[in-house]
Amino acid sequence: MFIIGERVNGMFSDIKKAIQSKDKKPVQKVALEQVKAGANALDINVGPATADKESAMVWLVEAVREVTDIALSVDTAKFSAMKAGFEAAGGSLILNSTKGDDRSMDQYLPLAKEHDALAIILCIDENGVPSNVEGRVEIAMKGLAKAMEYEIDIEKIVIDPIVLPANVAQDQTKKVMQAISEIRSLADPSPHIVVGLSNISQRCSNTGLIDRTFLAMCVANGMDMAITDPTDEELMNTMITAELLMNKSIYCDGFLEAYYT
């Protein structure tokens, strides 16, 4: 499982305050904690910290780059901020994200191509998030076709089927898992599949239990990437165990410890 650490995000109060005060230390502390806990990449998101997304994104990226050369997932809905973040970051990059409509993909995918970045394509188009499996799969197919148009390898494409909170869209949970399975079969090699894991439990009780259970079920259906908090030990242990039971690693009595060595 490829884990994208979610905590360098202005939606969290400590990071929001750090961005506003231009204090690198809290950002760098969180970044290093995520890496130490097992993150393969870090999601970098200004969030609601400031209206000046471009300069804040550059500052945030540069603060993280001072302490780690790990892959960075530049996370913004504003193209100018995405471009600024990419130019400031260098190294391995993930474009997070583009909607799955032609207008959005024609703007964002050339940037991913230019920087040899992974590109996350959301199963959202001009009509919003599809309410059924078929709609999500159709957008994913359009995304793969558009990637081929720009000569981007399918292995560089990551599809996000869009997770909605279980407390307001409970019927969508099963549809997301079905979509994951079908999207994985669209090409050989398959595109990657990612979810923003904490979306499933947003404003729910028992958030940890919901996140862990959903993670294991998504792994069983073929998901291979997740945006989450790797410092959550119980969640990481669930992920490691789920992948073991899907025969993605070799069993030993110390399989949890072996994952980190």
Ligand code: THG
The other form holds:
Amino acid sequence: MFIIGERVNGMFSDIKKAIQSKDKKPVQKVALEQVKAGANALDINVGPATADKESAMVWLVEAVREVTDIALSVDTAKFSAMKAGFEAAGGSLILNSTKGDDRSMDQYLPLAKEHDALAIILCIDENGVPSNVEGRVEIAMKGLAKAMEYEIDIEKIVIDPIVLPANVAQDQTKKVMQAISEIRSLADPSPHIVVGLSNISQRCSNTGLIDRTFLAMCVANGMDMAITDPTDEELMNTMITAELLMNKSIYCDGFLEAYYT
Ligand code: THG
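What would you give as the form predicted in complex with the named molecule, now that the form predicted on its own is on the page?
Time for the whole complex; same chain goes first.
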């Protein structure tokens, strides 16, 4: 599993405060905790409360880059902020994200190509998030065709089927998992599949339990990347165990310890 640490996000109050007061310390602390816990990349998102998205993104990227060379997933819906974040980061990048309509992909995919970045394509188009499996799969396939048009390797493409909170869109959870499975079986070579895991339990009770149960189910359906918090030990243990049971690692009695060595 490729883990994108979710915590450097202005949606969290410590990071929001740090961005507003231009205090790098809390950002760098959170970033290093995520890396130490096993993140393979860090999501970088300035959150909703900042007016000047470009300069906030540059500041946040630079703060994190001072303490780690790990891959950065520049997470913004604003193209100018994406471009600014990419330039500030130098290399080792994930474009998070482009919508799956032609107009968005024609803008974002050339930027990903230019920086040799992984590109996350969301299963959203001009009509929003499809409410069925077929709509998600169709957008994913259009995304792969578009990547080929720009001569981007399919290994560089990451499809996000879009996870919605279980308390308001309970019927969508199963559809996300079916979409993951279908995209995996239809495409050869297959793109990566990512989900924003915490979306599933936003404003629910028992968030941890819901997150890790959903994680195991997504792993069973072929998901290989997750935006999540690797400092959640129970969640990580569930991920390691789910991958073991999917035969992605070799069983030994100390399989949990073995993962970290
Ligand atoms: N897909 C992609 N990128 C994404 C998402 C996705 N980036 C952002 C988001 N979704 C993933 N990151 C988070 C981070 C936090 C939460 C959810 C997703 C979250 N926070 C709690 C809340 O808002 O209720 C708690 C906040 C707090 O503790 O202060 O749920 O889907 N490509």
